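Form predicted on its own, single chain, as structure tokens, below.
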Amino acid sequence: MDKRKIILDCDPGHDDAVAIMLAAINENIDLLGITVVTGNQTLEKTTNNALNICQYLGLDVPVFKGCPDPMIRPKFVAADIHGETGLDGPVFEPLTKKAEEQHAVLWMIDTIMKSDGDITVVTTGPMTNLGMAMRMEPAIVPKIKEIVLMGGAYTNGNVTPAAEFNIIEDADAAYVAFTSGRPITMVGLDVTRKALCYPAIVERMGKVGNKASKLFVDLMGHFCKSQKEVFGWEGGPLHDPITIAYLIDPSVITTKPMHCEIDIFSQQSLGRTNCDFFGYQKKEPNANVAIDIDVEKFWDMIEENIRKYN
């Protein structure tokens, strides 16, 4: 089986070291870089995270500072989540790894247009350096092979009523995305969060006993005590990861082809993903929106790949 090529663009985020850490160890998908944006922190912090992440677990992937900004708007981060350094509650030693002196964008440009017309990007933030890529450049939209990304509900928001955090942040760059024609697949809120990560499930986790199970120990501590606070629930919802379980085995996960707009025009929906789940517009469908998950399956790749670490 040939692995599959990614390019995973994130802002860590507690999620997004879970999704580091399943694209790296899985033998099915070739890492080809870390792209960093501003999202659940400033990039500064999230660009340290992602760096601290690949030190901690001993990667060999190049980190790419991305944009410290939306593409037009002004950025805000996700803190009451996330904490002050964007992925509080790990202690990490002091960080010697460094990123990549090219800018993200430059790197991702440079890497797809170089490429066969095989690289899947993976989006687990919001999508600025995508965006202003595909901007930038336009001859890669073509040699994309997919765009997965986490992001967006067919349903209800976690930032406001209609948005999804990453959507919401840079709306535009979203919009540039679903106009592009690629094939995209959309993880949204609606099956992310039956993928709750329970007290008991932690405690599956850090059986494993190794480097990569005390690190998913440690970040859920964090993450799923201010998901209690914030929304209620008992296990926060591991959002990120489940793009990086559905490259791995697509069965993971029930899509559905939806036409879906993103809305950048008005102010109580801004960012909404306005997928027309029955068809009521007769427009040909530009996504693949997951509206399941089979998350005994998803727990279990978790641990399986866990256990793969060394």
Second form
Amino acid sequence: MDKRKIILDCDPGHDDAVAIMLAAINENIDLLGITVVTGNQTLEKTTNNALNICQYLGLDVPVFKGCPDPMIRPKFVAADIHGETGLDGPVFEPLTKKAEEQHAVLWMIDTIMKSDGDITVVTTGPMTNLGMAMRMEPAIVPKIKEIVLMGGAYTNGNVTPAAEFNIIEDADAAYVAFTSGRPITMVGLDVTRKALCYPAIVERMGKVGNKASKLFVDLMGHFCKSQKEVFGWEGGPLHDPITIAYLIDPSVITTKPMHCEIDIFSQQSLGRTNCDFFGYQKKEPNANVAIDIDVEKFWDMIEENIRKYN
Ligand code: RIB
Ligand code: CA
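Can I have the other form now, the form predicted in complex with alpha-D-ribofuranose (RIB), not the form predicted on its own?
Up next: the whole complex, starting with the chain shown before.
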């Protein structure tokens, strides 16, 4: 089977870190590069976090700094969940890996334009870099194989009742992506909140006993504690790696084609992914929205890939 070529655009972030690990380890994924965006923390911090994860795991993957702010509206971070560093918990060696010189958006444009149309863009943070790339060079749009995002919800949000963090942080960028006409797979809170990383899961991954296993345990130590304090979860919902798990084995989630509109106009519901679950608007679906997850298979995939790390 040909490897799936991906660009992983992220805002590390504890769950982004596990997504990076999964994408880098799995033999069926060709991680072309990591583009970083403001989200869980400021761009300097999310970039440092991406570099630290790559350095710790010994990943020879280029990291590119992207947009320091959303396209239009002011940024806000999620320090309550991810801490002041954006990756509180793990302790890393002094950082020597450097980000590439080229801006993430320009690298994304160049890479997609040179491609045969076989690159999947995975976003696990606000979609600012992708939105900007689409606006700066519309010719990349038809060359994107698929957009796979962690974001949104057709049930309750996690920043407001209406909106999920990655979307509300840059609703305008999400609007650009969802109106692009490219195939979209949306992994929203509706399913990520079923992948709760309970203490037994952390213990299970800890028993693997390699560097990837230790990173997982150190990440979850902070992430699960903060998720319990903020949301009352007994285990933190491991949102972002589900996008990668889907690319490795699409059967890990169940999706439903829906017409999904991003609300960029209202105040109360800004950033809402208005997914027409029942299709009663009779509008053409523009996204495959995740409606369920095989949680057992997901954790098996996480353990299997942690075991593969060497
Ligand atoms: O709402 C959860 C999402 O927002 C995750 O991607 C998390 O890392 C943050 O970016
Ligand atoms: Ca994220």
